[in-house]
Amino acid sequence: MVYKSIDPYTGKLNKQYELISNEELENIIFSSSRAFRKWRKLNIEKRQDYLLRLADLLEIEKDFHAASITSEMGKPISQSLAEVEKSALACRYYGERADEFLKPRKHPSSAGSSMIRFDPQGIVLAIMPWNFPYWQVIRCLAPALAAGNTVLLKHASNVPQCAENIENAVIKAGFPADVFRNLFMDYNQVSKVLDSEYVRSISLTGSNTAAEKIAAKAGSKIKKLVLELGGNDAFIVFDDAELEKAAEALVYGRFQNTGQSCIASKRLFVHERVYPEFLNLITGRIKTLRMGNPLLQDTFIGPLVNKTAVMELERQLNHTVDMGAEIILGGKYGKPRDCFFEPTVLVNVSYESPLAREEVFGPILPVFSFRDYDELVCRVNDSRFGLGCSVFTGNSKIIEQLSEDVDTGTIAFNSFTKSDPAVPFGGVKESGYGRELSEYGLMEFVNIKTITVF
């Protein structure tokens, strides 16, 4: 296995990685667990000024490392350069922060009082994807190394510029040696990483199918785990909203990375009232994205990550047209020497299609219509992931009702669904468990020790 950076645009390799070997590999966990008794023992205040520094240097050099990102996964120059920034935000919030989270607690007891420490666990093993190549490796690394722990790195084999520019960033920000680490590995030395007792923890955001492998694993070993899945969020839009910015966060929601994000507006739910006006505006908006070079600035639908990625959605969407959809905007893809998929719009799409069941990882968006509440709710509940869902009404009685009904993670009402560096993050069913981002995210990477004296 070799990690390849390849630029979907152009279709040109733009560097290759060879696999470190076993041995390097033991000797790199070795000393991360080295680097772990005296990071640990850091004045909070200290590694917080770590990450302050991180943050900075991502803000100064943003141009370089979002280029980085459009040149490995194809993902508009404007978008690469908020990612950076959104990174940068992390940082610095638990820069600011962390030493507010991890400061002791009484807590009352038997004793009469205890005492509550947040003790770093170790080595934290991160294993993330590449559709946000810098974002889901920060929010992994600013709360986890913000606790104490360190932090080994398994990315995703097609970015690895990009994970060698956070690890050069970490090094060029004054971290000490080996608290973060970079690890191009192969699967079955993924194993041999969870293998070791010096790591305690894994933080996976990915596919189901490696989250079956790895919390199998994981699981083998008592190893804490926090995984971050698919999503087929549910857009929900009622006919008391306000339909022209519903449409506008509609279209930013379904369609940023080029449809390619777990957390993306995946099924659109429209009340039959406005059925016909909404689908108006929104087929409107969607003909004025442009498509094309993603390195330039007016450019909103990039290629896709690669023709694999072009080749699944088409199966996804030509089976769904089989089942009686009707594509009303888009469709065309797959050109013989690019990665290019139109914003594609179906209606009368079947509940039971690939489109509704799903996740569709692109620029495709199924429409559907209710009528009534409950309705909606067992039709936005059925399905097997539970990540996020976006709402847009004005009636306070369905937001207090849809934000106990709805069985996500996250809902967001009047905008569409985003990750917040202040608040927690996650899903439930086969999105996953665990919680991201925040406080919460960042006591998924602590000991919670009592301690009582009598």
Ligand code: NAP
Second form
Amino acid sequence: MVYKSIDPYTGKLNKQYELISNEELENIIFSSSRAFRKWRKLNIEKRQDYLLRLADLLEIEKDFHAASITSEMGKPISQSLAEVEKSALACRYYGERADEFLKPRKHPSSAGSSMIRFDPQGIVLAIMPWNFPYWQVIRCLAPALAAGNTVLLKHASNVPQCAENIENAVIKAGFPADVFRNLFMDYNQVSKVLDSEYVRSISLTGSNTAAEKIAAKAGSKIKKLVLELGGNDAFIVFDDAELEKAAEALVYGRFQNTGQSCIASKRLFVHERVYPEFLNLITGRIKTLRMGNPLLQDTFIGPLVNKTAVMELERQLNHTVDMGAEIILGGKYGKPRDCFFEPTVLVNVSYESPLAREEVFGPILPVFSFRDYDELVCRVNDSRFGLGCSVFTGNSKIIEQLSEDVDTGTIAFNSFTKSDPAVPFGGVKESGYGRELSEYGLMEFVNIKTITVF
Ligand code: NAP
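What about the form predicted together with this ligand, after the form predicted alone?
To see the whole picture, the full complex is given below, headed by that same chain.
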């Protein structure tokens, strides 16, 4: 196996990378464990300074990093730039606040005095996907390093340039050697890393198929695990919603990153009273989205990551149409080049169809109408996933009720769902467990140690 960087727009090979040898792998795990002993002892403010330098560097070199995202997985360049900027923001967030989050706290108990410390765990293995190749890595790296852990990265095998660039940026920011290492590994080698006594926790963002295997292995070795997996988020529009604003949010929430986002708004539920009007609004907006060369500033829809992704969407679309759905917009793929898939909208969609039940990782939107609240909640929660949900309404009672009734890790009102370094992010049900970002995300990578003095 080799890691191949292929441009999905041109189909050309950018570069390929050989796998690391088993011997090198063992040496790096050992070096990372040695680096951990020093890194954990470093004053927290110093660790934060490194993160702030990394934030500065990502901002200064954002054009370079954005271009590598676009050339490896086809994200339109304006969105790649936004991803790099957001990654810098996460470094800055922990660079400015980690000391406050990690400060030992007094904690009343039956002991004479008691307190809680937040110690690092050891090596964190980050296993990451290609769809946000910088953001996913940084949102693990920044809190894990701030807490005093060292990090080994196994990135998706189709984004090796991004992996290499992130490692180079960490080195350039001046972090001590071996505090963060990128490893081009196959699955057997990942398994070896999981076996190592020095590796204490794993953060996996990816598919449920990968999670089942990695969680089984991590479980057999009693290792801490954070799982950020797939989603099938609902986007709900009530009849009192500001429809223009909701349409704008829906189009961004469903079609950014060409629909390849875990928290994309993948199922649209519209109150029957505003259904025709809202459908007109969104189809009007979707028609204006520019599809094409992802390196052009005004491109909003780029190629999908590869041809396999196009074939999977084709299967999900055709099966759903066979079950009675009607395509009212788009539906074509493979044009103007192999990896393209038109933004597509369907109505009369069966609740049992792939578009309703599976995660659809591309620019397809099934639309459902609803009449009453209970029916809506039942439909929204009828999913094996529970990542996010977006709702447009001005009714504070509905906001309160839905906040409690919807079974997801996040619910956003009057916006599409987005992650933010300042608030926890994660899912329930088959969308995973554990949280990333904010103080809660940092807590996943520490030993919450109780000290009692009697
Ligand atoms: P994936 O195929 O599961 O891959 C994710 C990572 O896991 C890659 O680095 C992959 O390496 C590795 N991997 C897969 N199977 C493995 C195994 N048996 N042993 C060791 N490593 C293994 O997922 P993806 O296609 O890259 O990403 C898309 C999925 O990620 C979607 O389901 C999306 O919803 C989810 N996602 C979730 C979030 C969230 O925050 N909840 C965010 C982004 C994406 P290879 O590339 O070498 O196979």
